[in-house]
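First, one chain by itself: the form predicted alone, in structure tokens.
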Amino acid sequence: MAAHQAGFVESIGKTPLIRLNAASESTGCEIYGKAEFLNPGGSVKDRAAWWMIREAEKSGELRPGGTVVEGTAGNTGIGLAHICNARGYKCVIYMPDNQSPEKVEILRTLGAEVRVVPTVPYKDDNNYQKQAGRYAATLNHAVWANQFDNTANTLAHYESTGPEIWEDTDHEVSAFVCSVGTGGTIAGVSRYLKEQNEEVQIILSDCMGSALYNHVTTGETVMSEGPSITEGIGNSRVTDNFAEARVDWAVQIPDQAMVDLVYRILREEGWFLGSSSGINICGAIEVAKKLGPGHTVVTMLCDTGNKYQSRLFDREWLATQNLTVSD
């Protein structure tokens, strides 16, 4: 009988990786991206949104029939929502308003109630982030799922993905380069690989508009020049998940540079990916070239460029951010 599996969740993870030729080819090294698109809610935040449910359920904080408030740049959210939908229980979801409309829309086909709060800064207490937390206090047989502090979030990639990579690079990867939003990827796979070999590199591919790279090369959480076009990544603060990372050095990339990847790699390679895929494998490129050729260097490839058509797939959008696209 063919291989077959029992439900949504039962579906999370296994995801393939994929060579890069290009990148590849041009380094020397041999370059995979993880394809967490394929994951069944389309990105690697299944993994999260999964393994915070199941832990909330597991702790008996969440009871059948509850309800799931998040704060989330969409794809936790849209994770959220199916798995949600799959176990019965209500979802209910803040976003800030400089996401795509693309999320938005998604998230409602979903059946989550989708509440879109105006940008502010974390600091702020109408951030959405602690908007969400605030009104799932009010409700009775609710949980904030709050993926950034909540470590459940590094547990579901300290059990699944880090292992998929070490098993599937037949133990021998070099370094593993991943951009940060929450932490909770690059916290679980490093924890995860540096157990296997202490000597697997572990870089951080940031954003412009972060702290996080300052964070890691200077030690001083100081937000470096932006904003970023890229969503869902970069961080004003250390998560309780990133303070989990063992991150050895990290890597900035431009808006440009991940513009033009995204738009190569979809012309020559047929990939049609998001923002943040775009800085991890500009960030895997520059890791490939220092490291030298001769290295396995994996990254992940968040998710497809559906989700971004208004925006980084539109370049009267990208022109008015003074980004370019070359034909």
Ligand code: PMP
Given for the second form:
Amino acid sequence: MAAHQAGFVESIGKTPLIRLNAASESTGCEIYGKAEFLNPGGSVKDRAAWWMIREAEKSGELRPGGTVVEGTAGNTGIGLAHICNARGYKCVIYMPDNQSPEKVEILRTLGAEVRVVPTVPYKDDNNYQKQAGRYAATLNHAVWANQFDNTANTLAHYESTGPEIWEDTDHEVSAFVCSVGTGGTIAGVSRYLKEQNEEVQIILSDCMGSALYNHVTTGETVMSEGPSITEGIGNSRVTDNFAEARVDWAVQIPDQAMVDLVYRILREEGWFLGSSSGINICGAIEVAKKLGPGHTVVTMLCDTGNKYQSRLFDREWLATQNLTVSD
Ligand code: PMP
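Alt. form predicted together with the ligand, vs. the form predicted alone above:
Next comes the full complex, and the chain you just saw is listed first.
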């Protein structure tokens, strides 16, 4: 029989590295994007979702018929909802009320119970993440996935994404460039790659309105000027996952550069990507220019542009954010 996958969770990972042609040719480097949008739930977060559930199963915290609870506005919830169906768990998602209705709909279609709660800052006790944690504590056989501070998220990328990049570049990766939401990706990949070769450079590509560029560059976790229309990335604090990351330096990418890139790569190369992939590729180009020709630079293509039709790919909406699309 031809090659086959055993099921949903077995289909997560082993995504191909795609050569980004224009970016490579303009810098004289080989720039590759890891096609995380090919994961079965459609994003990089399938890996974190599965590892968090897997670790909870292993510890006995999660048993058949149990419930997974998470505070999330996007891809982690989608990954969890798919995996809960595949493994027989209930899925409850807390989400702030400033998110697009499409996100609520998709999660409900996948079978999750979605609880939309008022949008309040992280420090507020009624923040959606904290409500998720409190609710999970009231149930029997339930876990709060807690993607920001649950380091099973980092472990996912240490055990899967990092080794895949190392093997698929024939051990020749010079630099890994990545934006950060929870920090799981950059933490797991950086720890694995540095263990193979301490010389591999790890670079944070940060969006505006996040404190992480300043954290890496000056040591002070203060917010940079925002806002940013990017989704799923940027953070005001150092999570337990990001604390594990081994970052050498950072670049900061304005939204207009990201918008220019995602439209150009769609028109010229056919790749329909979301905003975090745009921030990542802009960062990879900056890093390649700084390193000079002949280097191998890897970044992440986290999800596709599909979820961003009404914002990033709506020119009228972009204009309301003072962002333009050049034809
Ligand atoms: N891009 C997208 C589209 C995401 O949903 C996320 C996760 N929030 C990230 C990037 C960031 O990945 P991580 O949480 O591993 O830092």
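Take the two forms, find the largest set of C-alpha atoms that superpose within 1.5 Å, and that set is the rigid core. Residue numbers count along the first chain shown, from 1. Predicted model, so just to flag it, every value in this text is computed and none were measured.
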Post core alignment: V120 C-alpha displaced by 2 Å or more between the two forms: yes
